[in-house]
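To begin, one chain is listed below as structure tokens, in the form predicted alone.
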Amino acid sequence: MIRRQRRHLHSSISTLTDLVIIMTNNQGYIAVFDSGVGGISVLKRLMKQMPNERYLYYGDSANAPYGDRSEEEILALTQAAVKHILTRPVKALVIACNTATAVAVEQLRQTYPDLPIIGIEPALKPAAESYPAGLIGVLGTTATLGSSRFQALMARYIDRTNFVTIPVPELVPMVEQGLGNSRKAYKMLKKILQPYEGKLDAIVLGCTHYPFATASIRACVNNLPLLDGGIGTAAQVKRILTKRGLLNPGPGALLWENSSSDPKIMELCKFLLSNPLEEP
């Protein structure tokens, strides 16, 4: 069954009503949205846990990075991207971008109350549980680390362990260029992380781009444990679809879309998908 809704998008760039297609059977797409290619790290986690699903990956590389934009810009860009995504039959939407989740996920849930919308958040809970009374470094974009949503999340676990936030917005455009594990990325990260050498117990990757720079990060912090929120996000998507009876028995499929027309972006997407992520 296809449920059609006409709802107003509360976006500063659109005042039009939009036709939204929400699937209420198992044949719909699991749509995965990111500001660029970083969300492919979440897509890989999803495909590992649910290989029979039909996935739609949409990256907004034409407007990346989001991390140094204002909240108003991030909200408008995210809403515009989701508006486009939902012209296809979608049964669940994954916001595979920490910055977009922090700024826009609650507004999206209000706009599309019948659609399961799962946002990603930094793995602070696993960090607090695994390293009580430790010192955890949280790498993220300026927008994510400064958001009220992230601050509220950190406050939940601050009595269990200690966190230090470390903005690394420069890493996102490097990953977007396929340079996450390059010498250039290593030198940039070394300068930022050097003050924390020997002081941290683990690092939380607070941006979905960062799992594609794990070699550079590990080389700067003596192979400290790295915690990736994408694993928990994939598990949550599977729980929700299982509860709603929306798991697809197969066969699986993947549809790529990107706001950039640069053919190199699609080449990078397929390259990142084909390379295994490090397990925690």
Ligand code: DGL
Contents of the next structure:
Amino acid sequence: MIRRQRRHLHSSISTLTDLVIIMTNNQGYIAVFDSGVGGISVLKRLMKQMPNERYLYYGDSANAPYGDRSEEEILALTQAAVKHILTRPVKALVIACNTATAVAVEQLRQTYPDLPIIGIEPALKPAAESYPAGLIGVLGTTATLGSSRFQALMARYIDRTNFVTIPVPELVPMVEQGLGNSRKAYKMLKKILQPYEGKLDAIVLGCTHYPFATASIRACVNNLPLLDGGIGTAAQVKRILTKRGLLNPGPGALLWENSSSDPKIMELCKFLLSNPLEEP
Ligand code: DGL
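Alright, leaving the form predicted alone aside, put up the form predicted together with the ligand.
Full complex below, order starting with the chain above.
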């Protein structure tokens, strides 16, 4: 059954009624959204756990990075992207972006109460469980690390372990150019991570772009364990779809969309999808 929600736009751009298609059977897409190509690290985890699903990956590379923008801008960009995504038949939406989740997930859930919306958050819980009383470096965007949602998450685990937040604003644009594991990325990271050398027990990759820079990160921190929230997010999507009886028996499929018309972005998306990610 296709459920249609009609909402009126109150913007000066359009006064048309817009259409949102939420699928309540298993044929709908699992839509995966990120500010750019980073969410492909979550898409890969999802495809590994649920290969029979139909995926729609939407990256907003024309507006990336989100991480140095104001909360108002991040919210507006995320809402606009999701509105576009929901013109397709979607059965679940994965916000594969820590920054957009931190700022916008609650508002999105209010706007689309019938749609399962799964956000990603930095993997502080597994870090606290695996490294009690340790010191964990949390890499993320300025917006994620400064958000009240992230601060509340950290407060939940602070009695079990210690966290140091390390904003890395330069890394997202480098990954967007396919330079996550370049000499340039390594040099930038080395400068930022040098003060923590020998002090950390593990690193949380608090941005979905960073799994595409793990060689550079590891080289700066003596091969410390790197924790990626994408695995837990994919498991949570599977749990929710299973509970609702929405898993697709197959065949699987993948549809790419990006707000950037630069053909290099699509090449990069396919390249990143084909590259193996580190397993924990
Ligand atoms: N992949 C996004 C995240 O997880 C990157 C944010 C950005 O565009 O700066 O936070």
